[in-house]
Amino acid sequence: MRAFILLSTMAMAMVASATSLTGPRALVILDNLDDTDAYMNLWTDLQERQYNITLRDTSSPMELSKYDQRHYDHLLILSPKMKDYPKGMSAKSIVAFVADGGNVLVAGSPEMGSTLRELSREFDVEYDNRYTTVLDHFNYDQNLGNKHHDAIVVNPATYMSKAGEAIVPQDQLPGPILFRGIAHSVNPANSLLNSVLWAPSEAYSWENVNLDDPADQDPSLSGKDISLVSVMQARNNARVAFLGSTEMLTDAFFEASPKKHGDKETISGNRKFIEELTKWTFQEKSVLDVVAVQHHKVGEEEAPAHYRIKDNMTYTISIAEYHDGEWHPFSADDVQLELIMLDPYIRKTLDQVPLDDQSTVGTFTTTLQLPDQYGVFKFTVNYKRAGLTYVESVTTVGIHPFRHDQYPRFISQAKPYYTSAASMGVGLLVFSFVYLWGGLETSVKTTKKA
């Protein structure tokens, strides 16, 4: 078991020499390639990761993929204004490259047109209508925002999902995000979709060409249901992120100096936010793989050719994650196993074996009692949380019942049926012995002497 798992570790050490696990090949898309200046600090961040950036504007043609082979892993689409997709690509071409295991990053901005709409809908995310923006005239930002307050100031700590830290950590951000740009929504109906970033309380979307005359309706959206950033992790585990600026991709946001009203300047924590949100974007960490399972009768080590019904067995799986160009040990404490035959029959939480220094994965392990149930079953880690790759592990394992010889002599349930056997038979022996031998012949005598 050990070989196994190093085995296995070091082939993982091997696919891994990227910094990310899908591929280094990433294809930005902008509106017009005079906007390449606005984002040197976020290409910067890129090259170091090792990426291989191809820049391309809406008017030059390209592939995703050919011959059901991908061109690029990655996809960044910069171009909120596209009229158009690129000669060779499409909506139904996008959403095939997710299909096929590529990722997705799509910033919107006010101007954003039909073209990154439909697509956007593929995933069941929707943007405000065109020429909406988002203001706050409690949150804005002095510098930035001073005219419309239309660049917001959000504190991470207060409007950053919880759930989401294996994709943002709040603990890792120098301060907090400027954002600019269009309001979204997601479906509360999909589960793949999460929220990571939404709007203060205040904040709400409004059309941008006519900030300066009075409002005569209500807005579309406003408080928690503006999105600002959400994400979508599909069943193949490639991931899409939404964004609703672009602005706040730029090294003018990137270098801000957020000031709101009445506080004082602090500094921007964006150009982290986007990092961290690119590294799980293009699978870089919260990347969950199954180094080994086995499973095996108490006291055995290795697996059998099938159970027995009432068998006591241990099941244990390792988990490694993926983070920091490395695999390191999982650690969770709601890894659950699963006893399934068409139902759950048993659902148990594995217990964690603790980490050394030479621990390579997390070990889950748990020793149970198979149920009184003979058929084919399946052993199944079905471990889905935000952020993280989904783990589906199952094993098929046939239960057998006992054979005749195998049963027990005696039930003690069945006491009463023995009883009750064992008194009719103490009877008869009485009744014989009393009709045979019990003076009738006597009887018999007397009564003809009369």
Partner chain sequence: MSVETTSTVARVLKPTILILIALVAISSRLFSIIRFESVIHEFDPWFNYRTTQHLVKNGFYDFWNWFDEKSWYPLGRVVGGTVYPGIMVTSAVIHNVLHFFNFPVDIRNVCVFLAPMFSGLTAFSAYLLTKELKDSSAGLLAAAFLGVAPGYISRSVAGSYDNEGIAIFLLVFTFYLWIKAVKTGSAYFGLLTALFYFYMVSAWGGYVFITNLVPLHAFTLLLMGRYSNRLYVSYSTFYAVGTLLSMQIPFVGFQPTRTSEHMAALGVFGLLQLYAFAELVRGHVTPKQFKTLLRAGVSAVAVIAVVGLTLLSFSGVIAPFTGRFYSLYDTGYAKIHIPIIASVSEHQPTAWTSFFFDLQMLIFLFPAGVYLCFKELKDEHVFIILYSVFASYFAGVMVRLMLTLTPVVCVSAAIAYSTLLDTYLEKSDHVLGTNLKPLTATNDSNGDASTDAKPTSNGTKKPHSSGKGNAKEAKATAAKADAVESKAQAKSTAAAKRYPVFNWDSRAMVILQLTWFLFMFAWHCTYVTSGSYSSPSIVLASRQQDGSQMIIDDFREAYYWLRKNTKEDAKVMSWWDYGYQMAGMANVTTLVDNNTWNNTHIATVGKAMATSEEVSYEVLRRHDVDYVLILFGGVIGYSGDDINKFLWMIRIAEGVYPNEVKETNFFTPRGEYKVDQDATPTMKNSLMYKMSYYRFAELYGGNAVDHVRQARMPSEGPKLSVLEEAYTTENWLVRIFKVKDLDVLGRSLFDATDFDKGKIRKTKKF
Given for the second form:
Amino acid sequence: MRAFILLSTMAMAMVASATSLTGPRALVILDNLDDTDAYMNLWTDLQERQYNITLRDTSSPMELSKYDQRHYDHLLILSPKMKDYPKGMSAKSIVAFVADGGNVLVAGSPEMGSTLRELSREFDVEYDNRYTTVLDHFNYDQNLGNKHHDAIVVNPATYMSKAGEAIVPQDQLPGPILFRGIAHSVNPANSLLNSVLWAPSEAYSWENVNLDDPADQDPSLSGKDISLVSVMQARNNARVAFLGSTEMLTDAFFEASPKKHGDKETISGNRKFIEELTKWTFQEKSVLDVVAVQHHKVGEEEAPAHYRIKDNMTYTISIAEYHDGEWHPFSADDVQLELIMLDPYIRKTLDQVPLDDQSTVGTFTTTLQLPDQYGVFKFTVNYKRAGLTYVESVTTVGIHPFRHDQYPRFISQAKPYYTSAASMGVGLLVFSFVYLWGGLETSVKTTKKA
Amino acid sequence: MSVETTSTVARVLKPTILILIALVAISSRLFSIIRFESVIHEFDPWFNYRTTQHLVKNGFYDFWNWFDEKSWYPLGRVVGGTVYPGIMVTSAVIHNVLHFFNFPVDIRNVCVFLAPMFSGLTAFSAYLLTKELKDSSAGLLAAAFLGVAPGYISRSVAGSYDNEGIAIFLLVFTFYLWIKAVKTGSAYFGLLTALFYFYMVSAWGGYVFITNLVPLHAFTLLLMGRYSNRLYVSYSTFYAVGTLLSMQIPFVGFQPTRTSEHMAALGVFGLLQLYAFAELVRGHVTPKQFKTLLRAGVSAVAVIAVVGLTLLSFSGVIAPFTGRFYSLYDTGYAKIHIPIIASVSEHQPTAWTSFFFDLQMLIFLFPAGVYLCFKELKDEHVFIILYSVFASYFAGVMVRLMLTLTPVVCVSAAIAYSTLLDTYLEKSDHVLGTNLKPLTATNDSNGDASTDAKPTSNGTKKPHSSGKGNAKEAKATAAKADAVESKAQAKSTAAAKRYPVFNWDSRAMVILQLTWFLFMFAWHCTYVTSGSYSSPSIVLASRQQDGSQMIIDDFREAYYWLRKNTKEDAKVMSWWDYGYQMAGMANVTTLVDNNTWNNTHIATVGKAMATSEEVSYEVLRRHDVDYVLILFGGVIGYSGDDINKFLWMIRIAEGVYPNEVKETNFFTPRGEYKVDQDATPTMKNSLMYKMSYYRFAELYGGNAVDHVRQARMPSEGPKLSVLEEAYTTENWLVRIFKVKDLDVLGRSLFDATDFDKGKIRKTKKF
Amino acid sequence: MRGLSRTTLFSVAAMLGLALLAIPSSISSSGLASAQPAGEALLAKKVARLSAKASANKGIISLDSSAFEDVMSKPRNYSVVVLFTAISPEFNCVPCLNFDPEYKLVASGWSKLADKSQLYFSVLDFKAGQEIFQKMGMNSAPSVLYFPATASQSTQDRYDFGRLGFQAEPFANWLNARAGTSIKVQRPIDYMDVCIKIIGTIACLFTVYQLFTKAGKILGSKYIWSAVSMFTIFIMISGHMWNQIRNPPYTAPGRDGRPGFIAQGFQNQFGLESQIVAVLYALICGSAIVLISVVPKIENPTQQRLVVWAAMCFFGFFFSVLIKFFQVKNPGYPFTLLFK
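Next, report the structure of the form predicted together with its partner chain; the form predicted on its own has already been given.
First the chain shown before, then all remaining chains and molecules of the complex.
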């Protein structure tokens, strides 16, 4: 079995490079390699998208990066039971891996160990206590969760967040999503973190060991506080996904046909959901890139070394979006430009240049008059939307005051002074003529005396 | 003219002596170069040097319109409009001339050697000035004194490329020209005075001293009833032309017509016009009419002047005194209101020791000279008297103004000294031959005292008889007129019975002692110059136990590191003292520098230093700061470090952010300023404290001692989360810290640091 | 269900508690008072007492240890300014004496305003309340602490004499900033002084008018002017302005008990010190002047010789004294004249 996979990965690797921007090399960590067969569909999906997958179990030593070079581009941690990290790996190295631009997918389960908890805690994701499961006595699946009501059917239409909508367009999902696993909660204060899928309102999180005893206290988590799937896009745009269950990736759940109590059978949306999720996580879609930033005075082409106060200038930024293996023009109506010197002096929405069929980038432009304030300004486009790469383009430009010869030379207010000066000159001439040839002996004498 | 000028020997001697004096003046300023190397010193000179480079590279117009984006980030600084361009232009011109004649001199050397060269000229102009007051022998003495007087050397050693370097020359020379103008009453000299006044204005803010002293002189002469056409011509020319020219300097602009510092000059100008007009009228009307006219005129003028001035100053057309000048008049002002000014060391008052240190024996010969000026009270002597009184006051208020005092001290000390020499060296037979008529030394003075007594007396007799009990001036002048005459008689009688010093032994005694004092003075000057005034505070020299000299070059080490290891638009925050040096040597963008024009910005930096990490991190982010540079002397005991300056940062910050920074929180309940374990929590949490003592304890394995404050530091040093140490120089004198970026995972930097230290986060519920 | 029962239980307990609390208070205070107003009554009493004390003594309450504790004790709806001082002569605390009238001035300025209930001025003399001094860790007098109404004793605010000075105005401003009051300082007009001034000026004008010509002579005599300006110069070059600005002690007790008049440190000096220097300068300068202008007026050679020798010895002697003096200030100074 494994042999086949490895061979096929070889083949794939030869065929083509991955459609992921980060790269094709994906490392999967399993509790042990016998679980490999459980995820056949996942592997094939990933290989179709031209990843070459390396499967390891927690016992075998492995290094994520060496000499500041990443060995892998993507990391799937499907080993919730992991007691401690494989040799050569640690929470630090994984955080460093993310900081270095690598993408990570972490899947938990009720048997989740402390190592992964501590790791996810660094991402402000808090998994519920060990041996707890998300239970729901209303939305359980009759085939899989009939006994404990633990395999729950989540309807994306109601329980998917807006961020999730941006990541997994739910109209593409053939059916509801089937989930069996542990609950986690996300820190609402962390703006980089978004939960994609919540548990249904009736669900709650409870120990799954002795389910028959009566509950004698309130559940720690319940309803929408429970995140089933959540994602983080780090400041460097590396993407991390947290799942509450490994099972929702398995063939069993992919091929299952969920059936809630009372209504008819449907087809599981898991496969599509996971596909979209991994596409997003591994940077196959909704990746933005600033292709070019131009700014110049109105009527010129080149960017000047510096501007002058109250100049009229044009600012243009071109952004491209990556999906389906190639770059497309990005289009939006809410891209803003800010002129900042300590505080924003001007904040203006850029308007998009209409696209034609051969345009490859979305171009946003505006023309504005610079403020009447000299200093070093930052032309900032700070565009952060859920699911999309953060766009933060800063151009530093100096705005200078007038040169000494750029002021008006003759001003009407100064007319009196001009006249007085002129009259003075004339007066001097006249006086000296009179003085020299007017024959005023007395005055001559006095000056002699002085 | 005194005796020896008649002989041809003197004709040869004088120039040679002068040249020798100039050589001494120059060479005694070269210690620093011989000891260290040809570098620019201290702080401000680095800015002047940088601007000069810019001027030489890009030409004058570009310099004039230079907007410097690298300083005062992000505000930027309009350099062209906020500097006194005199010194830069001077050295640029010298540089270009030399290059025109194919002497490929580096601009740096021009800058380094500018001040010594000008000191030679200063000596020469001192000679001229004193020559006008007494005679050429006194002049030579004055030149010699001023050439080596430490009070002047302190700001003009090779490498201290600062405005004062040329300004003192201009000061003395302008005064010389002014006196010349008053004496001769020629518009030509008045014009020259104006021109050099303009040069002075372009070179140094101290020009205000001239704008107030010259009018004061004119006014006093008026009061003394010494109005003359000479005075009228010279002053009018000087004021009209000088003011117009001075307004051409962008930095000065319209100040001469608006600020109070310049009002005196304007007032005296007006007064002179009126007085002259009165004189004119008197010539044409009968005394009786004139009396009434004068009454009416004076009262009218007085009313108009008072009303006008009050109106203008209340409507704010005439600005009140600017802080720096105001702090000269009300000495307590700066201490309370303008900590920035008070914080500058050279704005401190002067203790008597510094007077003696800078002027040794001149300081007590100086009053004797003033006394002699009083003895033969001619217009120019009046000037010297005024100059000495006011300069000594200002020098007392601000150490820095010793500089303006030194020339007059040298001049009048030279007068006193040379009079002594005259008295005890004069040839007896010559004396005996002429002991009935006054001595040659006082001959000329007496002569033209009588000549210029004439116009004075007949100029002032009439107002005395007519304008009795009228305007104050009239009264005063009348009184003065009498004084003048009585003085004239007194002098003639006094001069009549003057005897030579008969005994050779007393002569010998006096002369020998004086010579000995002269030697001592020379030694003192050399000692002071080489010892105290020749260290280019960017390179420090210290003696070790074994007496060997150790050169501490940490500043340049740090700046070099910055230059080589940071991206060229890196923004470095530091206290403002080091702004110019960083810009000049490290070529980085600075937030604040020694041109302290924006109090708020400086206060912001002070706040960033004085507050806790969270608060100051926001400030740092907001100003895009990449690095923070501080001085720390605790290892080698360099007392001028930032912890010692810290109180000023706090005060300045408190002035603007009274809620975030409180000085009292940095003092222990017992009112002490401590850095060891009983330092206040606010102190311990302040960024400055943390940066200074970061990993300091480790250096000594736990029991570290701060050698500046003699404090035993706690074994557990402070922790830094928002900064990381980037570089620390050999002797820990300069420490550079890098401002961390926001955490990639959106954690707080404190958590991130803990995680990197291997600390595991506690579980928490959201 | 269970939850519900718990809440009911609790509420019952609460009622009981309230009842119990209510009983004694209703007994003690008149009729239908409850626990809260009792405290207020207490407070009201205290405030009344304090106001009485204050009004008795021109708006300043003089405290001793117990009174201090009483004033500081909770409940407290007023802020307090306490001046820790040592007036009594045996301490000879000059600044205390200087600041005392200024403080009174501000206090009276406050008592002029309406509504005195929110701020009290009080004085705690060292003799009256030594233990308080120890308790607050006061090791210097005078010092002024401001205790805001809301906070406890620990959060107090100290007036910085060093920076703001001993004048009433800056102190008032400081206080206004802290307490949000609007105290204005009106210095009482000293009529006597004013009268004297007026009379004096009139007299001067009169005399001037009378001997107009003489006055003119006096004003015009260059000897007066020379004296004045020489005096100024001597004062200035001996570091008088430094004393003006830094106002150092006139003398300070030296090591061996005797008053030392030379301050430690190069950039530091005492009042007496600078005056001595001024005198030295004057003496040397004087002898120089004698040598210049007196000597040539003597026609008797022996006399002249005597004078010359005397003057020159003076000159040399005092110069060397001066250098010695300087050497004390700057031990590294290598040159000496007479005294090694």
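Positions refer to the first chain, counted from 1. A quick note: this is a predicted structure, and the numbers were derived from the prediction, not measured.
- Rigid-body motion between these two forms puts a hinge in the chain; from the set 172, 370, 297, 401, that hinge position is held by 401.
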